[in-house]
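What follows is a single chain, given as structure tokens, in the form predicted alone.
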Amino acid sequence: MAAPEAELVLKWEREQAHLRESVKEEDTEDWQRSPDFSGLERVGGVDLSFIKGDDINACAHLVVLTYPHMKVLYEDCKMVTLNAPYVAGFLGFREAPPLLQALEKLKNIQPNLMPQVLFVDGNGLFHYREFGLACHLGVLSDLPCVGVAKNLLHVEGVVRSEEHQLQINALQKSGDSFSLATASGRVLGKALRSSQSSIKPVYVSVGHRITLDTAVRLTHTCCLYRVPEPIRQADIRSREYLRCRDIT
């Protein structure tokens, strides 16, 4: 690692540690405590899609869907240039700024459509330093936030082992889950079978202002397919945006 990058990583580690202190692992909204999420009307999803062969220019997409019907209420798409380098474990410093700008734009032009919870394609507390992209976005936007990753991040003894695969095989029906506990015994997330048609789980973790159990339950209710619909729609629409402009 070059010296300038090493200095940057140390700076980011300090910032992550500082921001981590603000993460709330609790349900802060009345709708979160309701068995059927009564009062929840708008769920958001964000995604960045990259131009093929280009890891600097990307399409940042924000969608807001109705809950529970998952109909698109609002979407915003913008080409952005990412200034921060990619460093594993520090995705928030690279991807959060344009996504926060999209949220701020919505807040300014149509505050009545602001999401009551935000789904992020990535991890929250299930992270090397318990501060993934979902935590980064959650703390800086002060929105309830849920991290949903499609692949398992290897964190503190949680690895894709034979035992892990056996736990996946034991997820018999949609909604089944198991805890992701580190070597120290701390539960940082859960693997969730989100759809009956998909045997591959998603990995859910707290981003901000929500408990893990609520995050898992909410994620399941937002899944028409394997990936929660807010994330799925943001991904589909951002890729379509690039395709329509023939810049993929």
The other form holds:
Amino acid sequence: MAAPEAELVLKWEREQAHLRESVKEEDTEDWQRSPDFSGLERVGGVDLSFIKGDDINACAHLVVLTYPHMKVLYEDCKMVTLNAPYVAGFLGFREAPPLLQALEKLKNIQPNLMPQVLFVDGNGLFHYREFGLACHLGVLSDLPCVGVAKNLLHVEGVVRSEEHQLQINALQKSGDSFSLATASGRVLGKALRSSQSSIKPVYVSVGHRITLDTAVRLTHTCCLYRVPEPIRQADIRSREYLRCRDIT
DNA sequence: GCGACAG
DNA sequence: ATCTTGTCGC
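Would you generate the structure of this protein in the form predicted together with the DNA, following the form predicted alone above?
Now the complete complex, all chains and molecules, led by this one.
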């Protein structure tokens, strides 16, 4: 079973390298330059939830919240069948297709509710080949995207070391952060203390059409709790959906 | 060489 | 991703 997957991985690596060329690491929107993000009214979040013994059927969820109040404007939930296995470093091939479909549906039925930026559960440029799920979704949808991972991916020398833990301990207050740089010095993301009540940081990186500093600043303003509200709502609502549907 | 490895 | 309730503390 390892051989066919190795071939698939090679194909995926080529595709990631190709799509990587389209990632924009700049602020392309006016609201991104504004100190208080004036002009930003809608932020989106996506997530997939699974049932315990099943890793191919999932609930794909898209939510759109108002900014800055974080009220739910739109919610879409759908059971989907995933075609690709989970392989660390290739999340996009597994999760992006159903999420892109959800965005496409929104564009067709309520284009006025299209989010101006999308929060993605997972990494963007903080990735082995600088092309995580947030970049994947960003490039294919051409929407500004921010990657927010709850756990540290081991990328080019960035690991859960004693040094890393010391940096986490130094994050005194909500909004504090430190850079995640490769051995060569390139900053691929930032560890952000997103709320006062949680010492564990979230790992923020650029998905598409946004700078890292703007992504971190925006993430901070969207956090009522540790996880940015758009992702948190997508997560809560998708498992709620599964819970009620599973009992049948 | 072995293990580590977003969701 | 998922397995899982209450409980202690600010």
